[in-house]
Every structure is written in structure tokens, then in C-alpha cells.
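A lone chain, given as C-alpha cells: the form predicted alone.
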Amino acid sequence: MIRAGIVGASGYMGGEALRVLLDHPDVEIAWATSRSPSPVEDHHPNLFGTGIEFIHPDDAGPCDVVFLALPTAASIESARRFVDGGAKVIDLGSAFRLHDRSVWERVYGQPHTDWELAERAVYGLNELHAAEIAAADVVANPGCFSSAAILAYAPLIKEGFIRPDELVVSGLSGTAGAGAELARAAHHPEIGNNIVAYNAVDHRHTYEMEQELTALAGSRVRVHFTPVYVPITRGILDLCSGFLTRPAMRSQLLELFRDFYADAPFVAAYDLDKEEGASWQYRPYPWVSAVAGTNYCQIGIDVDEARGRVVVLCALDSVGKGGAQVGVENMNLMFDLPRTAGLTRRGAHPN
């Protein structure tokens, strides 16, 4: 058996990673921290009859692998820690996800404390970079809106079927994404009947999706990234618009899709068919509650052929695919186990 242990669990994150290792055939709990040691269900009342006790992270002791959901320089701090005690590190946070240290201490406000471990760190989209994640001590889990993004436009980027410097992305995102630290914005009577905007320009994302972006492009992507919560708990929905550079028709890029992402067992095309006659077109593009609690995306596809646009709508969880769960598929991946152990369970419906 694997021993894990998650700094951190008191978060949403943190909390999503413990539930989800819960039930991994292969995963004990060596421990699990807060800065305040309590039972689990004082943080996390889904979890209540699991008999676990969050401990102080000074007490926290040797395991294999260890989750990260902490603030950004905490994180770089502990990752430290725990990899030179001989642990496999994954990072659910921001510390290590850049590879220019100028641009991230730049986009994040501070220095960063410890770029040799930034440097080994490999990006953990792994439908790009799983063999480089099979084969690190140190994984800086993807944001949540970089994932949806970066998967939305791999194989149009990949293959040249969009201009890569006119990416615009509207990021629809659940409060989950916030944090439970309690922040106005997310805070039920001000969302709940409410669309609110946030970092409209230059957010932190943005980078990461560049940076992924032109590794596959093999030139300069520039991507216009504009984030929105919605009055939704869990889920991303990123609307991804491009350019072609040659007609396309639906079926021949959904076809593409399918082909790049045939390995992928959590990334699905959306090809339903339209509703012939249909004023009101939803059918062929996915939604956000079925995949919520999940790690599975699902890619759903349109274009204008009238104005030579392609729209790729892309369906994940903030805390799943696009957070603790991933991490999991990411730790798979690392110890040799199965990508898909634990983590098949689908969306509820309704939900």
C-alpha cells in the first residue's frame, strides 16, 4: 500500500484529495494536517465516521507521497521538506507550475525560495506529460482553468488548425474554486443571484496556458483569458473561441479531438449530434453538472463557418479534474498503478 499524507486537508482541496484517496485500493492515510488539529468532520461533515484526526503539520511523519494544498510559499517550503525526506510530491497549489522564475515572480508577487525544485518539477497535465510525470519525484498540479483550457486547444494548436495568437477564453467558474476561506465574491447572498467578474485581464492562469500552449505550437501562443464566477458550488466551464487558418467542418475536429485524446481515459469529445431544425441548440455541448465530483472532462465543439471561428466548450470539476483528482490520476502515474485507480466514479444526476 501507498502512504499518503495531505497538508493542508482542512481546505477544499485538501478535502477532495482525502475523500477521493479514501477509497483507492491502494492508498492508506498516513496522516492528514490543519494548523488546527481536530476531527475531520469540524472541516469536512461528508467525511464524519472515517475516524480521522487532522494533525498540526510539525507532526506530520515519513510517507510516500504527499499532497500539497497550501498557500503558494508554504507549499515551497513543505515540498522542500518532504522531498528531501524521500516522498513523492504533488503540488494542488501554484508554487511550481511556471518555468521562467522572472515571469512567475513577477505574476505572483514574491521570490521564489527554492527554483532547483521548481526546476525539476514537471507540469501535471498529464495527457501531455505523462511519461515525465511517471518518472518525477515533484509534480506541480495544473490550475483549474488552465486545464480545461490547455486541453481545449492542444489538438487545434497541435495541429495547426487555429492562429495561435488570437486565443479568448471565458472562464465560467463554481465558488468551490475560491477557497473556504470566506471571500466576499463567493459569498452565497452576494453570488447567488449575481455573475461576477474578477481579474479581468493578465490573471495568473494565463500563464500556464501559454506556456503549455507554445511548447506545442512551437511558436509564441497568446491567449486573452477573462475569469467569471457563476452561482454554481463545483465546475469550469471555458468557452475557447479560435481562428482557422483553413475550413473545418464540426465532425472533422471532433474527429480530431477523438484521435488526440484516444489514450485519455478522462477526456471525452462531446459529439452528440445537433437537433436538426433546432432554434435552441444545447444538445451538443457538454455540461458542467455531469461531470462535477468527477474527474472526467468532457470537450464539446462548434464552428462558424460564416466567420471562420471554432468554439470548444470544456467541461471539468475546479476540485476534480481540474484539482485534487488529477492529482490522484498524477500519483497513478507515478507509483505504476492504473491511471484510472479510483477515480471512475461518475457524475450524480441531477445534481
The other form holds:
There are 4 protein chains.
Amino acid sequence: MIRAGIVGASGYMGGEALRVLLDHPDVEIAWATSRSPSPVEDHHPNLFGTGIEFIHPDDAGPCDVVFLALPTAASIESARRFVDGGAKVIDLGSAFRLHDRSVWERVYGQPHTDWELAERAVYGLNELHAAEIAAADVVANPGCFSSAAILAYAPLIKEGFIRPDELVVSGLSGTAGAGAELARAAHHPEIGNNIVAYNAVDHRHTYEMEQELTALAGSRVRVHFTPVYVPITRGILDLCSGFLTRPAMRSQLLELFRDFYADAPFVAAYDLDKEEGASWQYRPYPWVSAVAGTNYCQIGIDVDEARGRVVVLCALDSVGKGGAQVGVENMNLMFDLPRTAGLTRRGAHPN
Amino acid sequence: MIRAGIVGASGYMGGEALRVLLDHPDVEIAWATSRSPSPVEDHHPNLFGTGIEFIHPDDAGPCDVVFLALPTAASIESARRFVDGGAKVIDLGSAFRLHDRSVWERVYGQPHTDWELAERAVYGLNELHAAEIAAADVVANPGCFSSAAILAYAPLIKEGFIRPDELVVSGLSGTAGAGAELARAAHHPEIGNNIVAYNAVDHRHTYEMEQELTALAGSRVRVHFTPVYVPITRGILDLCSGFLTRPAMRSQLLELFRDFYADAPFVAAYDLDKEEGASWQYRPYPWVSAVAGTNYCQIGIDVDEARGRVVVLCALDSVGKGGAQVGVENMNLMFDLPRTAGLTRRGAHPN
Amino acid sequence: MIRAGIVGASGYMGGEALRVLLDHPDVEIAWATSRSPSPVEDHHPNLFGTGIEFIHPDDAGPCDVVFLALPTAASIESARRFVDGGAKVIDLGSAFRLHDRSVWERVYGQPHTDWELAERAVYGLNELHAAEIAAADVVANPGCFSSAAILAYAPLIKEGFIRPDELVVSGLSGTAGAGAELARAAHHPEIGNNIVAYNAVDHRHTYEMEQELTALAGSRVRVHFTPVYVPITRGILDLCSGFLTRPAMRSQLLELFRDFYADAPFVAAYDLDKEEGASWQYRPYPWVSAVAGTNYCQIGIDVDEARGRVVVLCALDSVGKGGAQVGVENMNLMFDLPRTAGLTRRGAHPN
Amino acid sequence: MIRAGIVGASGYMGGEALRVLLDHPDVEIAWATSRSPSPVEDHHPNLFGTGIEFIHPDDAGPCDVVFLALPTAASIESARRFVDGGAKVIDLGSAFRLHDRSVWERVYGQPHTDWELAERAVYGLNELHAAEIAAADVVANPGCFSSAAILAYAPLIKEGFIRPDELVVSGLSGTAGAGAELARAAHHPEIGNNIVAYNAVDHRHTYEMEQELTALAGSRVRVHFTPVYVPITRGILDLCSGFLTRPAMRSQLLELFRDFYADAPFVAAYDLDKEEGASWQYRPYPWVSAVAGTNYCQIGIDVDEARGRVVVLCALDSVGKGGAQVGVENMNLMFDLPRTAGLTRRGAHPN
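Show the form predicted together with a further copy of the same chain, please, because up to now only the form predicted alone has appeared in this conversation.
To see the whole picture, the full complex is given below, headed by that same chain.
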């Protein structure tokens, strides 16, 4: 059994790691930490009766793998401590996601205190970097909006189907993405029947998207990203537009996506075909509530041939495939376990 | 491996049976039926890529256990067919829940066409009837509101702590309880920011509650039940009031509940203690979203000593512990499998 | 024009007073205060462009009527200051609602610092106390749950139709009732798809209900009240049960209610009749979303003749008819304006 | 008093016209029609007690102005009948919105049976066409998404600030926009905690946007529009991206918008400035819930100078400023009433 520790387990991301690992056939929980030690159900009512007690981070002993769910500065410090202690580290935060130090420091508004570790870290989008992740001792889990947008654009950008500097992304997110900390924009009377955009330009995740897509394109990619909170609890939908460089049909692009993700067990692509005659049509893909609580990702593709645009819709759970569950998928790769171990349970419907 | 069939798998209840059984270590899905054969994802977007195709009920072959998720009349007919074919039957509907034929026929507004089968059926609340369920070939799964209210009152009624004819229950339900069929009261613009009571008196589930609690009390019990739809997708909370026949303290009743449910792996009881000084207090029990999607049930107990009232709050998922998942728990009992097999996965938080 | 001031205008209750008074034909806003002076739209985005700037309470000058939306202790002090300055005071909080000092001090956990003022205050449920309100200089606006429950029981209790010591009330509330202050139980990821009861017994509003109904009954009334938060933004539904002292039919009780509220322009009573044959029936009364944002109240009545119970459902908006708008209705009475002035606009549908 | 009739008053759009006109100082309701005559509260519970009875369309007599809330074909026929009878007609549907017959017939999938009337109709976006509307006898009310997108782009397109063929719009809508007719995608269990895109390309409103913006630009405009349903009841947010043709600062564009809308009483523009140091920032503009139920529209502007993009967020209510209320504003113009008559009431907060 692999012994796993979770640092910062009282938040949503750490709690989700805990929930999934409790059910993982090859893992035992070594410990879970919180700055104010307490029973797990004070923070995660779903884990009542599991007997877990949060311990103080200083009391965390050695283990095989550590999941970090911490603010940026604490994450850097903690990562170093556990790596030096011989553990593999999966950082669920943003401390190690960018390869360019000056960009990181500007975007996060602070000096990076351990860039050597950042250079060792692998960007944890395993559909692109499975082999490096398997060999890594530090993995930087991607941001949720970034995961969805990169998965949506990767096949198109790699094959040059769309113009690289006019990618437009609207990221619609449930409020779990804002975390457990109280905030006016997540106060139910304010958001419960509302739609609120924020960081209309230059959101931090933009830089991850540009980094990864530029590497695939071989030339500079520009992403124009705006996030929005909508009143669902979990899950995001990225609406991704691209302008075609050459004519393409939906069926052709669908095949491209299915080839690209042939080895990805959690990514499913569909075309958004319409049935004739309905006054407004939909196909249930992607369906945010169908992937909420899971490590699955649904992608839907449509093409406006007359206007030369491709639309890719990508749904995943910011705490699941866009967060702690993809961390577990990465752990599986790092420890040579079956990639899908502990992660195949489907979400509820309705959800 | 036990071979399971699901009749009426396109609705929410049948879909949930399918989802849970897909993940059950000792079961394989023999078939799932729908009147209009189609791929599963046309109805349950969470089950995309599982390759299941619904077949017509007439094409359903023999198997070990059949879950019925059907309208009442169809359920009676179908139950007979499969029982005669040698399968055990778990009816997720209301065809076999009541022991008094004249009551059943009045409440459901139709003659019962196979009362012999109804007499063989066991009421599937396994916290009360585990042994009979294990020996049954037809199990009548309880209604969701009924499960919650009976679990909330059973220990108190059995021990005579409350007056039996003044039980008052408010049942708050998510809209999944209304089923997949379109209805104005489940139309999002109408209910999305609304609270709507219905059947203010004499709801059908009342008769199940009275039947089971009367049996426990040894004298006639009267339940005064009103259901309400609130805009959540899954889960119910029954608020159950009782008038004390003798003084009782919260701690004493908590012990009573914990003893009563000592062998019930999915029922957890708590007292609703309040912390001093907060302007409005809560403890996260029961927490509907923490049991949504699961087979767990949370019970919270409080006592108003000055006014002589006990309050029991009971949260469960109408499609899970109040529906298809408790059906799987009953199947486990009927086939001598570990009672918790396939059912221990915790719900997400947030959810 | 009547000059009105609002103290504590940055919260939801004060903001609602401001919104309604801005549209009142006979009122001008003298000032609105907040501890941190700022433009109104920093707190109430609906009032953008109205040009209102919050001032510090110390800068509030004389005016004809003052609405207080403050914590209890501040409210008492502020009320005295404005009354002494010659203004009429409408307190939207709980400082002056109870007539028994020892009960008030126990319930609110503090000594009352100006009981003389409390004795002069009139309980502001104008369906019961219109004449006293018209003559008052201090009005204590009722709590939201209390307004709904008292309106639901008053005709029945006055005429002795129900047993006075077994009134059972479930109060379902939107999160606006919790106020603008951030709280975990109003954090969207926690409550957005959840149902959470709190103060299962002995909630403060219980004492208002008992005070008013005891006065009507002429003998001691006991109310057994439990409040619950559900994920709507505004509005409450009180489910009120009573045990009949003598047989009664729905039509008879409906007539009783219509007579009782014949002069009440904002209260409408209906019977909850059911259509034959529907699998689950509803009539759109009471309909919380139909009264949200307004000063209207809908009451629905049903009788379970076999079990001897009457159910009264009462819907109103905790910030409207249960809060600031009823304050304006009281102001109309106090200044001999048309009772409905500024208050007749219907809510939206859907809402 | 102007006598107004409403055809198709049982739907959401017709019901909103009714609600607002009931409160209009210069209008009296002549009649409201529905195919199945019934009391208004069977359809609109907010209008209980108003005494309105829907009549059959054939019984509708002459009046001064008629609001049509009908399916397309019925709308064309009905418009002709009332225009010939001497009334002014405001069509809340899509029968007369497009100026190019072949485009209209392809988009709506049917021949247009009265193109002469379509040619007389004025596109009812009064911020662009106030004078023509004042002189018109048929006004074609814009689609909700179209209103928001045209208002968002008009100043930029007119002044040539953005490239005209790469306008990308994500339209986020509450479910009221889907209407009162039951549909799976508006079934609460499906959408209540979900995000669902539809018509990913080539939605009908695209053609209105292109028509109006092309007229302003003087050259062909291409709009790339995708709509999405999110679980709010009312209101939409259009996220509009444009690529700058020349450098521009936020303050400069804000001034441009304020000049452009200087005479528009219901449109307010803001810049989306960010406060330093917050981990995620927002200003409460635009705030969908603040304009829900009203005729107001909030616009927020931001510029990504490094990437050359402008973002315009536009919030309005699809049934209010994007529907029936803008119809009333147009009526005010057509009858030389004060433009804001009956429309200035602010929405609730929270809402």
C-alpha cells in the first residue's frame, strides 16, 4: 500500500483528495493536516464517521506521496520539505505551474523562493505529459480552467487548424472553484440567482494555457480568457472559440479529437449534432453535472462553416478532473499503478 | 457473479440502479430496458461511453435479480413475470408497500391485480426487516419520505417516548424526487428560486409511515405529513416532531438512537448541540448534500424540554438510500453478500 | 413630503427600505447611513445611478420618520435618540418586539437598556394592530417567520378551532433572511444544492408567535417551531399544522380567513383544492416566488378530516412583507397616508 | 388613457407585459388573450387577485396598442389583423426582425406570409432607432441576446475600434428565456445544478446582431455567438470580445460608451477596474440580479492592452429590457409619453 499524506485537508481540494484516496484500492491515508486540528466532519460533512482527525502540519511524518492544497508561499516551502524527506509531491496549487520565472513572479505578485524546485516540476496535464509525470518527483497540477481549455484546443493547435493568436475562452465555473473561504461573491443571497464575471482580462490561468498551447503550436499562442461564476456548486464549462485556418468539417475534427485522446481514459469527445425540427436543440454533451464529482471530461465540437469558426465545449469538475482527482490520476502514473485506479466511479444523474 | 436486470432504466431510479450496479464487485448487468430502445447516454449523460444499450422489455431474458422502476400497474405485471421465471424481484415503486388491500386500493385509486404477490412481498426498510428481506423473493422498496420518517421515529415510538397520534412531518425534497417526466412544478423557471408545497394532507407515503410505526408501537399511529419541493436536485430532509410522553434529555435520546441503529451501517445519529454565543448556530448534521448520491442517512436529534417536544431531522437521498441504492443494499442481503458491497463511496463535498 | 431616514442602509433590510421609499409618492429620502460611508452601489447594485451616498450615523439630521436596521443594542440606543428628536421610529430589528422584559432578556441574552421605550412600542403586525400602529411613535416590526405564522394561525386560534399548545411550524427560508454578513451556512458551495435546518428548537421568533397568539386565544399558546434554510434567495414559507378541536371543512375555514382578512389589502387566502386524477397535484398558492420582492402574503388552507388536522401554508418575503416593506406599510398608517401607497407593484414571474 | 391589448398573455413574455402595464400611469388593459381562457393566476401566480380573465383571441376588440407574444406564424397573421384595425403593434417575437427576406426565411425555416408588413416594421432597439420607433405602426422587438450584444458592440463598431468580422459572444441565459413550455433542458433536475450550451453555432439571434452592427459599421460584420443556459431564473449576461484595431485605454472607451448612451435612460456603462491586492476581484457591474425584473441594462468594459482585446459585459433581463419591458418603452415612444413611464422601479437586492 502506498502511504499518502494530505497537507491542507480542510479546504475543498484537500477534502476531495481525501475522499477519493479513502476509496483507492492501493492507498492508505497516512495523515491529513489542518492548521486547527479537528475531526474531519467539522469541515467535510460527507466524511462523517470515517474517524479521521486532522493533525497539525508540523506533526506530519514521512510517507510515499504528499498532496499539497495550500496557499502559494506555503506550498513552495512545504514541497521542499517533503521532497527532501523522500516523498513524491503533487501540488494542487499554482506554485510550480509556469516555466518562465519572470512571468510567474509578475503573475503571482511575489518572488519565487525555490525556483530550482519549480524547474524540476512537471506540468500535470497527463493527456500531454504522461511519461514525464511518471518519472517526476514534483508534479504541478494544472488550474481548472486551464485543463479544460488546453484539452479543448490541443488537437486543433497541434495540427494548425486554428489561428494561434485569437483563441477566445469563456470559462463558466461553479462556486466550489472559489474555495471554502467566505467571500461576498460566493455569498448565496448574492450569487444564488446571479451570473458574475470577474478578472475580465488577464486571469492567471491564461498564462498556463498560453504556455502549454505555445509548446504544442511551435509558435506564440494568445489566449483571450474571461471567467464567470454561475450558481452551480461544482463543475466548469469552457467555451472555446477558434478561427479556422482552412475549411474543416465537424466529422473530420471529431476524428482528430478521438485520435488525439485515444489513450486518455477520462476524456470523451462528441460532435454537437442537431436534430432537425426542434425549436431549440441540444445533445447532452458536454453536460457539466454528468462529470461533477468525477475525473471525467466531456468535449463537444461544432463548426460554423459559413463563418469559419470552430467551437469546442469542455466540461470537467474543477475539484475533480480539474483538481484533486487528476492529482490521484497523476499519482497512479508516478507509482506505476493502473491509471484509472480509484477513479472510475460515475457521477450521479441527476446531480 | 450475480446477473441483474433493470426494467425501466431510462428514469432516474432505474438509472441510479444501473450506475451503482456497474460499480458493484459481485454483479454484472444482464440487461436494462426502456420502452424506446436507445443508447444509455440519451437518458443518463453520466453513463456515456459505458456501451449500454437499452433493450425492449419483451426481450429481457432470465437473470438472478430484477429491479423494477415502473408505473404501478406495469410493476405488478412485471413482478409476477420475473418471479415466476425464478428471479428475485426488488420493486422500486409502490405496488407492494402496503399490507392492507383496501387501503392500498383506495390510496392508489385502482384495484390491485395480484394481491397474492403483495402478500409475499417484504417491506424493504432493512433497518427494521433485515432478516425477512434476506429470505424474500419480492421486496417492496419504501418511499423516500417514508424511509426518512420511519427511521426518525422508530426508536422513539418503539420505546413509547412520544404520543403516537400526533406525529408531524414536513418533508422537504429535491426535484429528482418528481422523476424524469416533465411537469410544471419541476420547470426550472417556476421552481428554481421557489418553494412549493403539494398534497398538503393525505400524501400516499403517509400510509407507509403509519403502517410501519403502528407495528412498532403496538397501537395506532397517526402521521400528519406535508411534502414540499425546494430547488435542490437530489436529497430530502424530513423534519419530524413528536410530543414527549415523559421528560427526556437529548443525550438520553441520542443513546437510544445509537443503540437502535448499532447494526445499521448506513445510519448515523447525532445530537444537534449548539455552540454558545453564535448568533445563529448550526452543526453540519444532518446535511442533505453530504448524503446526496449515496446510501447514507444522517439523523439529528434535539429536545425542547420546556415545551415537551422532540425534533428529529433525517436526511437521505430519495434516489439513493431512499431509492435505488437501498434496493442494492437489499439485494446484498438477499444474496448473502456483504451488506455494504458497492455502496460505501462517500458523496462529494461540496456537492 | 415626508422626510425619511434609514439607519444601517448597507444591509439587505435597510437597502430594501431605501428601494421602496425611492419609489414612494409621498416620501423623500433625507439620508441613509452606514458605518463606512460609500456610494450606495457598493452595497446594493440594484440602486446604481441613484446618486445616493451613505453618510455616517453621527451626521444624520432630523427627519419625520426613521427606519432602523441595526444590531439589537445599537437599535435601542438609536431609537431613543431619534424619538427624543421628534421622529417616529420603525425598528426593523428585534429590540422592541416582546412585552415581557424577563423573556426578552433571556431570549436575547442581554439586559434591555431602555425598557420604557419597549413599553411604548407597538408590535407592528398591522393585520392585528392597525389602530395602535397609527397612533404609535415606536413600532417594532415583527420577525419574518413570526409574521407568517401569526397570520396563518390567528383566525383559527381566535375562534378556537385548534388546540393552542400543539402548534407545529416548519419555517423554510431563503438565504436573504440570514443577512448580508458572510457565514458558512450561506456560502454558496455549501448551501447552493442543500437544505440545512438550524435552531431546531427554541428559535427566538417562537416567543413573538406565542405572545401574539396567546393574546388572541385568551389562554396560553405553545408554538413548536423549527427553521430551515433552502437555496432560494428571498422569501419564506411557513408550514403550520394545528389539531382541530372540532370537525371543520376547508370551505368553512376559507371563509373564516377571508372574513378575518377582509380589510387587509396585502393578505390573500386560498384553499388548496386538488384536481382529481393527477399523480401529484398543486395549485399555485401559496407561491413564494410570486410574493418575493413585494408586500403581499399568500395563505393556503387544507384540512385532513380523517386525521383531524388543519394545514396552513403562508408565503411572504422576509425582506418585504416580513421586513422593510411592512415597515413602509406601517409608516403609511402612522402618517395617515393610503395604506397601500408605494407598495402595490407585483413581483415578477418567473422570479 | 391608452388602451392596450396583449395577445398570448399566458406565457412569460405576455405575463410580463401585463404586470408592467397594470402599473403604468397612462395605460389601461383592454384585454389579454389566451387560447384556453382562464383566470390570470392559473398562469401567473404573481397577479393573483387582479381580477383579470384571459379571453379567446377571437373576442379581442379594438384598442390603441397591441402586444403580440405568439409563435412566429400566428404573430404575422395577428399583426396584420390589428394593424388593419387601426392599432399600433409591438411584436415581442421574431416575425419582423430581419430586413432580408431570404435570410429570414432560411433562418426561420418557413416562407414569410406578409413581407409587406415586415418592411414597414422598425427594429425596436430604441437606443439606435428611437425616432423611427416613435413614427412606426409596427415595431419588432429585438431578441434578448441580440439586444445585449448590439448594445455592447455598437459604440466600438461605429467608431471602428474593433475588427468587424471577429466578434465573439458567449450568451449566458436564465431559463425564463426558454419560455413557459416544458422542455427537458429546463427540467429542474437536469439544469438546476448544471450548465448547458446549445446551438453552439448559427443561433438565430446571430442574424439580428449582424444586421444591426453591419448597418453601424458600414461594412460586413460577423458575429460568432454561442448561447448557454445556466440555472438562474431571469436575466442574461453577454460576454462580448473584440480585437482592437488600434490601442485603446479603458478610460477612453468608457467615455465613448457614456457619450453614446448619454440619452439612453436605462443603459449604464462602467469600467471593470480592479483593486490591487485582492486574490480575485470583482466590482458589482454588471450584476445580472440587479437588473432582473427591470428595464435597466448594465455594461462593463475592460481592455487587455497586452493582447489587444476589449471585453464588454452586458447584463439585462431577457423578459424585461430584452423583452416585454422594452416593448413598453417603445410604446411610450410611439405614444409620445415620457420614455421612462412605468419602468423606473428598481429590482430587488438580493433578488
